[in-house]
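First, one chain by itself in structure tokens, the form predicted alone.
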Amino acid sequence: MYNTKIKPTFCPGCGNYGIKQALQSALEQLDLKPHQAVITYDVGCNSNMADFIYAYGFHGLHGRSVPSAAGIKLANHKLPVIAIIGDGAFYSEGGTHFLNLMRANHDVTVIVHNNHRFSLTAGQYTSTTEEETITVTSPAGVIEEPVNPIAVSLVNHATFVARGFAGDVKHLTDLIISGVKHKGFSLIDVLQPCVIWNKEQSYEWYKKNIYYLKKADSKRQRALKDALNEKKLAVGVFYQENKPAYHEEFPALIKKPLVYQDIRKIDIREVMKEFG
């Protein structure tokens, strides 16, 4: 159902075939039609998804996929709105609207294919990469700290907060579907191994480093542990909470979306005169 007559062209091995199965996976179970919900597509290998995706779906620029998400749903409330999106994008040039988006728990689904680089243009370092690593463009080893979106997500209000892998299709559904129902800010970060560009995070070496969480924690401190665990990558859900989302807030949108709202009698004469 969800799929184009356009074949993937991830490389053979990418961990996006991965995230592309358990999304359309998620979809499914969740009985959305594709036409039942809107995804909006970052730049790099993670969003050519949207040749292959069969659904309503929107491209935005490096780092600006999940604005575009937060618009639609302030536009209607109703449509479940997902985010693809890469660690570079999402955590670099994206990193004001990850912060933002967050903290207004904007009814938006995000996942982070999270590769630890640029792989789209040729393995450059993102702020993901662990400290010493040498790429095309730190010949030297990274200089910086990496990020912890996780931890980052869990100070900043978040209201879902989880981690999977792309090598674990079935337990990756079940986290997008939970993201999906979690009315607010839901952030998937993937584990997304990069057969090119990252041959060091491989298949099998995630799956020696990886944990399962047995449930979410009603305690952001608790969660935290988990987060900032340096001797292996914990995945599953961190944290959930449920508290309004922006949209039900905002109090031009509460009681009708701006995709219901009446428009054909405003006159915005006086408005662009200004302009004139």
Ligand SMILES: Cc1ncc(C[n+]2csc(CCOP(=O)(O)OP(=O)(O)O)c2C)c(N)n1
The other form holds:
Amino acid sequence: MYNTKIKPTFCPGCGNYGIKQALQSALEQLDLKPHQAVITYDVGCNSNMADFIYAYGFHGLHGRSVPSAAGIKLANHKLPVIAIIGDGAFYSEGGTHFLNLMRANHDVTVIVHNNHRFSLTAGQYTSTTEEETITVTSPAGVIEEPVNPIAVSLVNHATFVARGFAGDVKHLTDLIISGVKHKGFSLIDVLQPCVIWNKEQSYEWYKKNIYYLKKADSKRQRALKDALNEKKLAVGVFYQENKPAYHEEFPALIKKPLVYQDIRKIDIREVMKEFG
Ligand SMILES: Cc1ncc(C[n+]2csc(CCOP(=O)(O)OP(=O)(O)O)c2C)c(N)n1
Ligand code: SF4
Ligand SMILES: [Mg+2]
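What I would like now is the form predicted in complex with the named molecule, since the data block earlier showed the form predicted alone; can you produce it?
First the chain shown before, then all remaining chains and molecules of the complex.
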């Protein structure tokens, strides 16, 4: 139901196949028909998915699929909105959106295809690439410390923080379902093998280096312990909190979604007099 006629063009073995499959299974299990949800896309290998998934979609600029998602949600908060984005886009290029949209608790689910590279443009290092990694833009090894998106989200007021693995589609499907059901901002960072530009972090490497969290914590400090674990990578829901979403607190949206409001009747002449 969610496939277009276009055959995916990801490289054979790319982790994006697993993420696509998990997203489509989640939509099916949530009983969302292609016209009942909106998916925003970015620029990158990950977001070529816009051509392959049959559902309402919006293609944004690099690093901007999440503000597009927040805007759509503000226009019609009855729609489930999912943003697809890469690590280079969300944690590097669109870093301000990463920091600021989660604080507002916009009710969107963000799925980050985290392959630790700018893959579409030939494998440059991003802000999540580990120190000392050799890439085309770091021939002597990366000097900077990597961003830890899970730890940053935990201390930056995100209300649902999770990490999945593209090689475990069933687990990732469950994370996406929980993220979409969560009322507020949900971050799902996905460990995504890129078989072309990141040979080190392969499926086998991840299988040896991940462990599964049992359940979401309700204390940020406790969840941080797993987020800061440098020996192994935790996958699962780190933290979840119930809090009103942005559209539930924004006065103009409390009665009904903006798209159902008749804005033709609004007369701004009185307000404008203040500035005349
Ligand atoms: C504003 C802007 N900056 C840079 C680019 C060039 N660009 C396009 S895709 C890309 C890499 C994408 O990396 P990432 O977001 O991690 O996605 P991936 O390809 O790894 O899935 C870059 C740098 C662009 N198109 N627009
Ligand atoms: S370059 Fe990497 S991320 Fe892009 S499609 Fe190929 S394997 Fe996937
Ligand atoms: Mg990337």
